[in-house]
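Here you get one chain, nothing else, as C-alpha cells; it is the form predicted alone.
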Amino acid sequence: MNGVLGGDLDAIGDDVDVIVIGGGITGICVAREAASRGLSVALFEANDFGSGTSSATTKYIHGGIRYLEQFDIEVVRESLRERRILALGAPHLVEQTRFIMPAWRWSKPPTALIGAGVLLYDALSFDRNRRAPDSLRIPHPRWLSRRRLLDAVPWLDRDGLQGAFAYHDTLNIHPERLLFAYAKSASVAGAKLFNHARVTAFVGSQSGGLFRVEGVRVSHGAREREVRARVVVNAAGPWIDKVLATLGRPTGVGVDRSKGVHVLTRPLGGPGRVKDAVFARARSGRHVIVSPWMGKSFIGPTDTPIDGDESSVVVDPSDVDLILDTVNSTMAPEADRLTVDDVEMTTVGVRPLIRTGTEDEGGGTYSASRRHELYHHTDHGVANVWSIGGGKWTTGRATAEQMVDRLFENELSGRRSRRFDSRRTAAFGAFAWAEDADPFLRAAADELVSLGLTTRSAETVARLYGSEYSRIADIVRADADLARAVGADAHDVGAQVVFAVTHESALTLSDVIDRRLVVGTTGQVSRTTLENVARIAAPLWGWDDRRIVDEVRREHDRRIVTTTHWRTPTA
C-alpha cells in the first residue's frame, strides 16, 4: 500500500465495518485507528480533507495552558500527553517553540498566580521528554527578567512590565500536511478515504421504536450510491448536529459553535527579530498568541459564538479589528502599530464545543471546555450510530482510540482487534519514530537540490513530505521542468502539483494551493501562480484551455471576495 487517497466509490465494495463521516483530524484519526486494528473503513468528507477547522488552527500541538484558568486539569493532562505522542510520531513536521507569557503589575490573573499556572503546566507534562531526541526535548519553564524579556520581545509595553514566564509548546509547522500524514497512515492500513463526498442521508430500517442504521447514501461528483456498514461514526466536528438532522428525530446532541480567526501580518519587531511565541494578554482580559511563522507573525485566535451553517463562517472586519486592537494594546508607545494594511491574509475555523447549558453563566465559548464526548444514540431510538462532540486538534488521536475501543465493546463486539499501538507508531512519511529529523531533512534537501530545485524549495519539499520526498524527486527526474517554483510568490514546485492530483486526491485549485502546497497559507496568491498550477494540473484533471481560464477566474474571484469582505470597514 502506498498511501494514495481518493479513488472510485466502487472500490469500497458492498459493505464495510465502519463508515466515518468527516475528514478533519478527528475523523482521520478514527479511520487510522479502526483500519490499523483490522476493521474495514470508508471515510467521507463533504469538502476537502482538513479544509475546515483542522487547517485553521493556531498551529500548535499544545496542552492548553489557559484551560487551567477553568480548572480543566484532565483536558490539559491529556493534551500534554498527546503533545509528546504527536511530536514523536512526526518529528519532521513539528518544532519545540518557546512561549513567553509577559507579566505586568496590572495582570489578571496576577503574576504570582500566572507563575503557579506555569509550574502546574510543567508538572502535568512530567513525561514530556520520555524517548524524545535532543531536538524535541522540552526544558523546564523559567522566569525572564524585564531586561531579558525586552531583548527577546522589544515591542512590548514597558509600563508596569515585570518580566515574563517562559515555557515551551510544540509548533505544528504545517497542520494541513500533518493531517495528510495521518490520512495516508489510514490509507496504508486499508481505509478508503474520499473527499468531496457528501453524506446526504442515513439508510436503515425501522423496528418498533428503534431506527437501525445500516449505512449511508453518499454523493461523490456525478455519482451517488449507498454504502452499507455495521456502524457509522459521525465525526463532522462543529456540524455533527447538522448530519444527525437528516435522521428527522431528536438525538440528544447539542453543539455550541465558536468562530476562531487568525491573521498573518508583517513580522512584529522586524524580520527575524522575535523568535518566540508571545502570549499577549491585554488589560481588557482578551489575549492572542503572536507566533513567528514563515518569516511573518501569525496572530490569533478570536473566540466568538456563532450560529448558522458553513456558508456563514467568514472573517468579518470586526474579527480583524479585535485581534489588532488586542495586540496593539500590549505594545510600547513607540512601536509600529499593526493596521489592516499589515494583514496579508486571514484564516477562520469553527470550534465544536460541548453544550452544557451553562455557557452564559461561565463566560461564553471562551471558557467552555475543550473536552470531547462520545454520544451513543440508542437511548434516543437510533442504533449503530456514534457522534463525537467537542475535542481539539491535539487530542484527535486519543479521541479516536477511545472511540474505536467503544466500537469493539458494542456494535463490533464479535470482532477481534488487531494489535496496534498508535502511541508508538510513526505517521506516514516520518523518517523515523522518535528520532531527530534534521539529518534526514538535510540529506533529502541535498538530493533535491542536485535535481534542480532551489535550496529553499528543496527544504520546503523535504519538510512537507518527509520520506515521501523521493516521490517528488521521481516526478522531477521524469520532467525537469517540474523542479521550477509554481510562482514568484512560492517555494512549492510543479512536481508537488502533480503529486497532489495523482496521490493526494486534489480535485480543485483550492485543494492544491491551500492544503497540499504552502503558498496558499503564506499570503495572497497571485493570478499568475493560480494559472501555473492550473496548467500543470489540467492534463491530469482533463481540463481544456477554456476550463483552465474559467477555473482560474473563479478561484481568483473567490479569493478577492473573501479578502475584500474583511478589508471593508462596516458602516
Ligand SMILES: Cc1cc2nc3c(=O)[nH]c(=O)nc-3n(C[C@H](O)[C@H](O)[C@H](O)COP(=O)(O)OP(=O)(O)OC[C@H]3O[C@@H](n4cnc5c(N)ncnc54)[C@H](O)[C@@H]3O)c2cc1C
Second form
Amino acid sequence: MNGVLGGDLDAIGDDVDVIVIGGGITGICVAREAASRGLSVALFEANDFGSGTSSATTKYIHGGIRYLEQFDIEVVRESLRERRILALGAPHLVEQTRFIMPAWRWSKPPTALIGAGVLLYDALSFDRNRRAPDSLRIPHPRWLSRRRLLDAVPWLDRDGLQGAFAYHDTLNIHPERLLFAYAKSASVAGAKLFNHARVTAFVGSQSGGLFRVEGVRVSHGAREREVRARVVVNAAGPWIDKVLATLGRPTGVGVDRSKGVHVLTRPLGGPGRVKDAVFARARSGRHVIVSPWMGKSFIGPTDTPIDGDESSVVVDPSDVDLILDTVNSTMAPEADRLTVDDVEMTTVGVRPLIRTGTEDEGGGTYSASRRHELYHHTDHGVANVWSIGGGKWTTGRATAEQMVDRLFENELSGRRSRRFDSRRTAAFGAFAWAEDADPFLRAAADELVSLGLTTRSAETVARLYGSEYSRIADIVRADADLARAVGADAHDVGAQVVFAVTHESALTLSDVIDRRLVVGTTGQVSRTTLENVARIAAPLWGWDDRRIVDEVRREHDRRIVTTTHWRTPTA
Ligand SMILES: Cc1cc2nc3c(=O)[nH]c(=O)nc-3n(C[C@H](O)[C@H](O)[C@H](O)COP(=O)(O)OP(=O)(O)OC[C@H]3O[C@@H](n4cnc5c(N)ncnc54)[C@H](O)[C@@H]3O)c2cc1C
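Switch from the form predicted alone to the form predicted together with this ligand and give that structure.
Every chain and every other molecule in the complex is listed next, the one we just looked at coming first.
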C-alpha cells in the first residue's frame, strides 16, 4: 500500500464494503474517508480521476462570498471551515490570495452593502487562523483607496470608481494534483481506485417491493466484471441521474446542470504586474474573477443551465464572448482590452446543483444554492444505494465525512468505525500538517536542482508533488535524461511522465498532460511536446513506433477540435 493508483480489477477480490461510482473530488473523498475508517472500498471512474467538473474549477478553496447575496449562510460557513481544514492538510498545494472587489458608484449591490457582505464573510471565518502557520494566516479585510486600487489593478475603469474591498481566499494551486493527493490517501488506506472503469449497471435482486442492490457491473478496457458490495455510493457529480437510470426504475433524483467556462489569456495589466485576484462585477450584474495564474490571467466562470449528456459539454463562441465582454466592460477605455485572439485556452465543466423543484425565479443557476444533499434510495424502492447531489470542490471532504457517517448508521451499522479524523490529517504527499511548506519546498527544490533540473522545474515539482518529489528524484538518479523538460512550452520533466504511468495510473496522453503534468493546463501543447511525452511513456505502455504516431496524431487532432470549436462563430 504505497499510494499507487489503478491496476488490475482482480485486485478487488469478490466483494467490498463500499463501491464508489465517480472519481471526482466527491467520490475520491468518500473513498478516502471510508477506507481510512476501516472499510474495504473500490472506486470506479469512467474517464480519468478528476477529469470531470473537478478539474474545471475557478481554482479556489473558498467560502463563496457571493452566496451571501442568497443568504446561504450555512454553505458559506461550512465552506469557510473547510477552507481552513484543506489548507492545513496540504500547505504545499495552496496559497492565500488577496481578492480585490472594486466598488463603483453604479455598483449593484451598492458599496455599503458589499462592505457589509465582506465584514460578514470575515465574521463567518472567525476560526480561519486557528493552528495556522504564518504562511497560511489570513488577515482581516480592508478598504483600498482609489489610488491604491489603481496601483494594484491599473486596468480598471476609473469612471465612478470609489475604491475596493480587499479580502483573502485560498488558491487551489493545482486542483488536479490535490485531488491525486486525496486519491493516494485513499489508496494508502487500502481503497482500490480505477480510472477508465465505467459502471454500466447495478446488479441485485427483487425482494417484495424493494430492489436490493448487491453490486455493479464495471467495464475496464477489454474487461467487464461484476463487483459485489454491501453498499454503493453514486458520486457521479452532474451525471448521478444517468447512473441511476441504469437501475431501470425511477428514483426522481437528479441535479440541475450548469455549464461553467473559463478562458486563459495574456496577463491583464502586463506580465507579473497584477498579483491579486480581481472580483469584477460589470454594470450588467455579471461577475468574473480574473486570477493571476502561471504568468497568465485565468478568467471566468460563466453559469449557463444545460441539459443533455457529456457530449454537450463544449465551449461555445458565446461563452467566450460573454467572459470577454464582462471583463472588458470593467476596464478603462484606454486599457488594452481582450479579444478572442488573446484567448490561449478554455476550460469547461458542469456544476451539479441541487434540484429545487421550483420555477426559476430569474437568477437561473447563478443564484442556485451550492449546498449538497445525500439521497438514500431506500426511499425510492432501491436498497443499498446512496447518491450525492450538489456541493463544491471545497466541501468535498465534509460531504464525504457525512456520507460515511450515514453508511455506518445504515447499511454498515454492524461495523465499527476505525478512529480517523480527516479534519486533522495531512493529504498524502504533504510535508507536514499545519506547517509552513516553504522550508521543505526550498530543500526539495535544491536537491532536484543538484540532480540537473532547472530551478523553475525543480520548484514546480517540489510544490506539486510535495514529499513525493523524492520519487521524481529517484527516477532522475536512474536516468539523468529524465531531468529535462518535456518541451519548449513546458517546465514538467520526463521523470514526471514516468511517475504518472508507474504510480498514478495514467493510461492516455491526455491523462499525463492534462492532469498529472502542468503543461496541459497552461495553454496549447505543441505536437513536439506530445511526441516527447509519448516517447517517454511508450515503453511503459508497450506502444511501438506506429502506435506512438497514431496516438500523437489522435491526441493532437482532439486538442485542435477543442480549441477551434469556440473559435467558430455560430450560424
Ligand atoms: C466553472 C466552475 C467553477 C467552479 N469553481 C469552484 C471553485 O473555485 N471552488 C469550489 O469549491 N468549487 C468550484 N466549482 C464546483 C466544483 O467544481 C464541483 O462542485 C465539484 O468539482 C464536483 O465534484 P464531483 O466529484 O461531484 O463531480 P465530478 O468532478 O464531475 O466527478 C464525477 C465523476 O463521475 C464520473 N462518472 C460519471 N458516470 C460514471 C459511471 N457510470 N461510472 C464511473 N464513473 C462515472 C465522471 O467521469 C466524473 O469524473 C466549480 C464548478 C464549475 C463548473
